[in-house]
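Presented as structure tokens, the chain that follows is alone, the form predicted on its own.
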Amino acid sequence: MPRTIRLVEPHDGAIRWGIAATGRIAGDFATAFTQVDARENASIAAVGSRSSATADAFAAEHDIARAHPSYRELAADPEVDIVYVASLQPGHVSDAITMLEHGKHVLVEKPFTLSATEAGQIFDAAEANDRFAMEAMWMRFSPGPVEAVRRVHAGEIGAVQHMDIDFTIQVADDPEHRLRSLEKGGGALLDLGIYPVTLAWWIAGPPTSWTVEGDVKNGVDTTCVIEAEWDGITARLSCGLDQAGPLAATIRGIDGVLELPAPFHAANRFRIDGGESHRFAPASLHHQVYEVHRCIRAGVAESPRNPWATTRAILTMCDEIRAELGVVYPTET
């Protein structure tokens, strides 16, 4: 049966965003915006944050024209058409709905949520009125990891055997580090493991089975390893905070071995059998941009590429995985 195509009325002329939020991320995208091709007609038109002080800070780094001191007062803002939720974890389900009930299309920083319910009351919001959402998972967007899955779908290593992934990084030993402070969202699986995760799963699709290992300290993941099955696939799936890991995709077929190198998830070049590096357009946050921009003027309200039944299930998994290793947020208490 097909699946339905979720309509919203499709955007004509420019389009202008607003960036909720101030951080590393925000300022990570407000940069690469500035790869976006003139004819996209497009602009950060505003940004808002939680205090005047940092949303002018930021508007005048970056050149944005308007700051507000509240998210609430970026979402009324009738200059802006779509929003980039960027704020920290905990936060993005609210803020994603305050904009979405302002009128605002939104593109939020992964992880989208911390669990398949915030998700869904996202999608739900997204639904009755009538606008775009999706998650920022810019690994799907960027060029050389899109073709890496074009290449590996095309057979060009025969069926998929195994898959060795690794998102390990080593992260300060202090509490109040937003990775380590569950009260900000942290843990290695969402903001590290999404990335092995969803490759795998975009590369095979949802796992018929898996078991997980991870250590959990002060309430968080600290490490997290996934054995996952699918029918003829096996795969290991490693994140953690505590040291440094290879950080690279090791993708093994029946007639050949794919490996995307460190960082993986933003590389810009593999290679076959260890043979010459297929090169590729750097990775950058604005590749997605274009997609967004894509389905808003084709009045769609979620990507294909990145569609709102993959994000719910993907956290769906991470919630079981998170009720092994005994993670729960106090959103979910």
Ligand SMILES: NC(=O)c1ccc[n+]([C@@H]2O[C@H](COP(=O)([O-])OP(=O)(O)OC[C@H]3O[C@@H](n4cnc5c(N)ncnc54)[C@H](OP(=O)(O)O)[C@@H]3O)[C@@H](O)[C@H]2O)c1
Contents of the next structure:
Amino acid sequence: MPRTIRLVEPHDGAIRWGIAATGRIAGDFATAFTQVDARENASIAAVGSRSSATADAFAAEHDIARAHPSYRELAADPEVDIVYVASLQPGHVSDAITMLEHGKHVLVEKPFTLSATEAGQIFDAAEANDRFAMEAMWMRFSPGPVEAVRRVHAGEIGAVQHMDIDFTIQVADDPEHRLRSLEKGGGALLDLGIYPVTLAWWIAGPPTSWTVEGDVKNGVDTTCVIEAEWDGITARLSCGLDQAGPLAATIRGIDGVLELPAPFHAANRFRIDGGESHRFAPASLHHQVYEVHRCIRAGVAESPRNPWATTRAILTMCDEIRAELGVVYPTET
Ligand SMILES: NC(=O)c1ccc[n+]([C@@H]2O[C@H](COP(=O)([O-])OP(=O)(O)OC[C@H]3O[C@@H](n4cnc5c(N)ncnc54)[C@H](OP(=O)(O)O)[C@@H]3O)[C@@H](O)[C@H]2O)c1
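Next up, the form predicted together with this ligand in place of the form predicted on its own?
Up next: the whole complex, starting with the chain shown before.
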């Protein structure tokens, strides 16, 4: 049962968003936000960046009224209700807590944090300040994956027996690339593997056991293959930075096979038993916004579709996998 708490101030009026950071995903979010239905009565009111020049440029590009030269000044903006935290993962814990302590709700990019301990710190701050918090695990809200999981849960392929889910891509062999840099929170597992692990968890819940093999270069995991088991289910969950992989999800049940094609986490179609593709609205970062609004307006601090306990439990599993591989972030030493 997802835990909910009543917020101090239920929001019945407009919802005003702020964006913390001006990188790639922040821009994608601002672009996707233009698809949010006008009846939602919501807007992006402000952006914050570590520099005024990038804040100003982002605000101009996305037609945002106010640009703040720091995340702290964004946090202090009284005309912002919720902040989308789109900084690099080592910053998520402090950036999100700063927002919560200034009375903002938060939607925090994936991976929510580097560790389960940090995730707990954000949830504690959300609870202490009666504010909403959620990991921006957009896959959980995009129509294709949502319907695929619904059909698996409805029994269309029978009891699940095996899952093969991959998120392997070719990343430039540059130690400064954020996925290859320990200081920037890099590593295949937290940046890419979080999707296969989350999809498997969404379908089958927490695994009863798992083993992992992987490669580590310059302190970060460059490949990671998890063999997981549940009662009657096995899974191979893979991710990596060194080659273009299938990026697909195959879910085998006793009565059929469901295939989400590449990229599975953002697929707008899937097939059952090799039949005709079922097609859905494209995956987009704006679908999760509806759930955030619903929760804030209902006065609940967490979404039952992406509850705190699940975010924390998945990060606990990632902590244990990283411990096996020997990946330790600078903030953990
Ligand atoms: N949902 C998705 O599909 C998806 C896709 C890609 C990434 N992500 C996640 O989104 C987050 C941001 O990724 P991104 O691809 O947008 O990265 P990015 O393009 O490198 O941008 C990251 C932004 O974070 C801010 N930042 C704060 N501290 C920083 C530091 N020490 N070094 C560099 N930048 C810093 C910067 O904004 P300012 O200069 O404005 O402060 C920068 O522009 C990550 O957690 C990533 O895992 C999600």
